[in-house]
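Have a look below at one chain only, the form predicted alone, in structure tokens format.
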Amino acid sequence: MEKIALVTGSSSGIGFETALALAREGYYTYATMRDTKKGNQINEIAKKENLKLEVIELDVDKDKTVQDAVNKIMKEKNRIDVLVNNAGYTLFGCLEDLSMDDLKAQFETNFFGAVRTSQAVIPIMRNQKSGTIVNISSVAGKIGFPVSPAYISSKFALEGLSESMRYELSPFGINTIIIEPGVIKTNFMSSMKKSMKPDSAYKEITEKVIMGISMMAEMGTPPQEVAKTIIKAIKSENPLPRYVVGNDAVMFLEAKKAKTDLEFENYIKKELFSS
């Protein structure tokens, strides 16, 4: 029986490498983006490639493209095997200089998107009595930084809702699965998202944290990384609640374990701001 996968924000970054790596497992995979347009390039690979790809509008923010995408793949294929929630964005700025309407656009997309998403594809899985479900969190879904306080807050919410939903769905044999990446090699700059009141009180932290992520963005894991941990978890019989991906990601979580809060806290500003 051919598998079907579903992936959001396909159009660059850790969507567009998991797209294709599903693809070349076997998976006819639908890579979803709000915008078709952006879709050229992996239209291409998968045309080079013969994969079974096939692109579709889906903004996760919005029912109706959300539903009518689903509806799409139920009318062509009538089940749904993998969902990769992985649609999202970056947002820097202070808690003081973000508005509410900032921090909403943050969680409409990556904590409530993943939401929407989610359950328009669970009655799926449900009845098929079958289904991953994987949430591309981050390491920021359990460390809090500076200057990126809705980012963070949507990953941390983003960790209580699979963690949530693995006791609700594995009775109905649904897997569901914790991605946490850090900072990985992508267009970064061009996708981020900043929030800085003009006469800020924060502009001095905000543009070092900022530079020094770049940095560390420049020299960070490859999506495609990021792309195979997710084949290797859902192939797996018995996958694991989470999955770390990035030397970056494997040091901080670590490093968290083994101090005190205070300790760390000491840790992150020493990492940070020493340069």
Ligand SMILES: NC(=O)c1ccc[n+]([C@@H]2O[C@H](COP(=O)([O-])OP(=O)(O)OC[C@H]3O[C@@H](n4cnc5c(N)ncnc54)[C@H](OP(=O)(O)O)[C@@H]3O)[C@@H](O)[C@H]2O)c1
The other form holds:
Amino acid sequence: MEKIALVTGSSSGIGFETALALAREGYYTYATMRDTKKGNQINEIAKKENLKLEVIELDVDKDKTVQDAVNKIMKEKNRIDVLVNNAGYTLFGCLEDLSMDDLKAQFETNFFGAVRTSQAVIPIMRNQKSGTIVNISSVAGKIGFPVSPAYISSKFALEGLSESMRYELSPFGINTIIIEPGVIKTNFMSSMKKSMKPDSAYKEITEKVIMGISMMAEMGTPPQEVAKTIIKAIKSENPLPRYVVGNDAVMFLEAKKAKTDLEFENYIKKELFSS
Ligand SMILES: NC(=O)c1ccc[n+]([C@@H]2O[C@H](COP(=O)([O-])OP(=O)(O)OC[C@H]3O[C@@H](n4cnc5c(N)ncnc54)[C@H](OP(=O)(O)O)[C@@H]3O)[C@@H](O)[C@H]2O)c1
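Next up, can you give the form predicted together with the named molecule of this protein, since the form predicted alone came first?
Expanding to the full complex; the earlier chain stays at the top.
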């Protein structure tokens, strides 16, 4: 039986590579994006490689586009085997500099976006008695960091959601998998949003952290590595609850496990303020 995949945020980076990787694995892949005009590149690759990949519109912030996309897939294929909740962006800014609107918009995409698509797809997978939902979290879903409280808390929320979904969905044959990448070389720095008040007390740390992450992004793990991990996870008979991608992520998460909370905080402070 033909397997069907839906990936959100497929216009660039991790979503782009994951949609291609799924299509190369034989999945009929709906590479969804909020602006389908950005689909030329993925369409060209799919055509050249003769992949079964279709670009369709889906904005994870908008109920209607989510429902329309899922309805179209059900009409055409009548099943969904894999959902990859990937769409997201990074909002930089210290808490005092963030407006409630900034914070809500970050959660709308990074957290409620995954909720919205999952709620649309779960009944289908439950009826099929099978399916896999992959939530793209981050090492930021496990570790607090200054200048990114909005992004970090949206990913912490996604981690809690995913852990809870696992209990609820496994009786129906649905796997939920969390992916925790470190810094990946994608468009995330060019699409990031920044909030800083003109008289901000956090100007220095905000600029320092953004510059540091930009430099790390240049040397980041290629997004193909994340796609490879997702394929490995969904092909596994008993997928693990979470997969970490990138040496930086492994290092931070191991340090977090090995240290007390205060030791870890001091380690991060040393990393951050040593240069
Ligand atoms: N890069 C990293 O270091 C890293 C590390 C850990 C986790 N992640 C996570 O990986 C995911 C993908 O990010 P990326 O690094 O691949 O960045 P990216 O290259 O900027 O890609 C982000 C994708 O999300 C899409 N998107 C944003 N808002 C959307 C919305 N409302 N509806 C639908 N699509 C939307 C973007 O579409 P447009 O082109 O229309 O903007 C784009 O396709 C995100 O969840 C991010 O938090 C990234």
